[in-house]
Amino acid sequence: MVSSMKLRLLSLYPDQMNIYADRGNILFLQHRCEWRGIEFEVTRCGPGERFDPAEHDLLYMGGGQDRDQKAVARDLVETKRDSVARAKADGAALLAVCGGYQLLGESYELEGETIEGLGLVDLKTVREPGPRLIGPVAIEVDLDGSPKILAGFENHGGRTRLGNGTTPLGRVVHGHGNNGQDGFEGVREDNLIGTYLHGPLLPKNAWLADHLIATGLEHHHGERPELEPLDDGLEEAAHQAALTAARNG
């Protein structure tokens, strides 16, 4: 049964990638794990600090600002590479937002400096001229063969361009996406999950936290279970003020 069941999150960063309140997207999983039943454990991973990827279902990095990306860029390289592939290969989920995102491919290229990334993905982001690729967006995803859309807010000044073969999370519909030219946003590769989306992304795309609860649950018991419907009118029209402030640009 659900009620017994339990989430084991992992916070990678959360004092220094934590920008456009993405901590928001955590405490939103928490509440839908507890109203359901599902007992909610948290564990920080900061700096310096390594993990064991066994004891985590789902692990989450926000964005930050460029000075704390680039640190926590080599932290993230020298201490939890290997765990955070380990944890991918093994089926946990794992979800990552704007610097985050960009940390998830092989490089980033920022004011003349190439900052590794984890080459969990084939993507990489440059720093171009031209403004920041700012506002309201919304984009089409298929995650189950049933078509949705997601709505946030993207602040960026990276361009984020897929490598052949690699699939984005979704096809733009209102806003810029990955780079403002191809018409797609973020990337996903089995259970893992990046994009742009700030806002918090969760509190207005209820049916992505529980995509991801689900995915994580499955990895720890084994069983993708069928979660208990909520009261989603609340979150419902936080989704339809979001879309409509994209479609309005």
Second form
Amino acid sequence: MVSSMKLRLLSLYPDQMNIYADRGNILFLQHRCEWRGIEFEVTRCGPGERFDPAEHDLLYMGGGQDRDQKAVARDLVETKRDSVARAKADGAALLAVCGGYQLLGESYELEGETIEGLGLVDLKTVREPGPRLIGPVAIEVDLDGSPKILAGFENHGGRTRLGNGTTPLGRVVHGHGNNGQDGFEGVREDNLIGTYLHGPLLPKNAWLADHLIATGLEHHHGERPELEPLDDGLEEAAHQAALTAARNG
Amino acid sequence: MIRAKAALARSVGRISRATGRGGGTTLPGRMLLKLDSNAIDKLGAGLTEGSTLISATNGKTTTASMLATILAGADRHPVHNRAGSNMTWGVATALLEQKGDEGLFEVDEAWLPETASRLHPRTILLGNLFRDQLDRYGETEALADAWAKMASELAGQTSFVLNADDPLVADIGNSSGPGTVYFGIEDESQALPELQHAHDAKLCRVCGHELTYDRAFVGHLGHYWCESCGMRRPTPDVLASNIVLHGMSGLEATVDSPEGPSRLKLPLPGLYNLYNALGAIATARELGVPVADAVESLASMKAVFGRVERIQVGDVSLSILLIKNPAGANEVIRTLALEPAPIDLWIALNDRIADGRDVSWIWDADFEMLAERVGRITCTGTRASEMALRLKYAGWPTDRTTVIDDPEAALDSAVQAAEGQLFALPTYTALLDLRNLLADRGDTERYWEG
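What would the structure be for the form predicted together with its partner chain, given that what you showed me was the form predicted alone?
What follows is the whole complex; the chain from before opens it.
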């Protein structure tokens, strides 16, 4: 165990990609680190800014309004594509939520226009006839041999299709998932996670927050730490309430 | 035919109320719209002096109530959906059950274009657009687009009263044509120290460039301009300056207009209520009421259902403040921060359809501002545990926080623990539950009797 640990979070486009209270995720990670004596650093990275992938352990990108997301897509490809790819290859943790998730793929479709994405994973997001996929959602996720439930809320017009051989994050238990058809939700590859469970999903799923913290610390310190348990009574109750909401549809 | 259908629907409302089943503010309208989908057009045509529609994310009910107070001061009593039921069936119910020659309707943001196309209103007042229930309304930009389209269709027939300080709303003036009236705040001393993070108007509606803010007063409402295309906040026709806030008890401000200055003494707190008052005054002026008269009428304004309402429950004075989205909750938090500590709270978070199924928004509201000032906290509602979790991560004391799922048990516990004063912060359906709960116990009347 490393005696003094530090988690370095990079918040991508915090002013543009924050529509569903994404800052709740960062707040949650910050407190859970600080309560354990782990130093927590947040660096904000906005339009036009570049970053050094070696200096960050956990990258976060949330969802935005259509117009913001379009501007972000262009900027991401122009100024950050190589750095994000290197961070992923080096084993940094990456959580991309909702609109941020769509931008990881080859392309996504918006108002009849196909917008180029980061091309980091083999997926693309298209528009198909039918309503937006909105509602409480629960998926089963197996990151380490012990399956767990991720519960949250989804609200997306786009349908995401994974390429052959690309691994979804989980199997839909309640709700719609990537496209409302194939029963899968999100994507994962290396330590990257993309999901439609939007906004503050970590407060409802403390286990995923701790997984990301451990992965980030492993990236920084070269060793995966055993995290000190916290009093998670409220966290567990909030998880159960979100799961109940998903079960009731 | 419409008269027979209306009579039938009216009797449904009477039966519903007489049997104590509730829903008296929507049921007759729902039934009538089922019988005749054009009922609003037909009944609305009977309003010979025309109608006024009010929409906004926050403050619809209060603003409409302010305008009703001003009109009552001029002995005018419009048909008004005063219980806050603001979808088409709420408008239809008011049209069914009240007589009058002018209409005053608050209308849900998403239902506004359809309601306007049916009523051909004389005046439309648009107050603000904040992120709210994205699962139901979609993005604020999309709502602003829909409103702009409506304004271009009504230009020339309907006069628009717009909040100059909200760039999403002021932009409607580019579609609504000449004669559009603006209101705003001019007092620099009331500016927020910094822009809030739950910020919904970052980009210029004209060219898409990032907006520059000289100052903001409430959320993204403030003084802004675009460096790229030169777009600027319109100059308000009705404006407030020399503002003095008196905590929860109200505020004073000087209201200027082409009619000259008047000193407003408003018995409702916060700059958000000043915006509501300015909108009501500017609209009343369009409807022929002098500003000085409007300002005088507002001095006797009462709080409306669940908006800074005070009720005595046993030995405790209960103040009810609706919370439903980050911007509105932040203003409630700012107002509460002016109260003496410790502040005892009953907070009810529901995730029913009318609340928005998605409770993500609580993570965007700045509960941190009260962390040092709260006393005992009781969380209740369908998502009580997530509310308590949010407060834990806002630095509120977990050892003084209780989660009780049942709202009535939670209220009893909170009242018992409170020291003289208790603040209730319910979401919309939790507010209805609370009000009925208090009515059942004889603490207040049922809201549709109000």
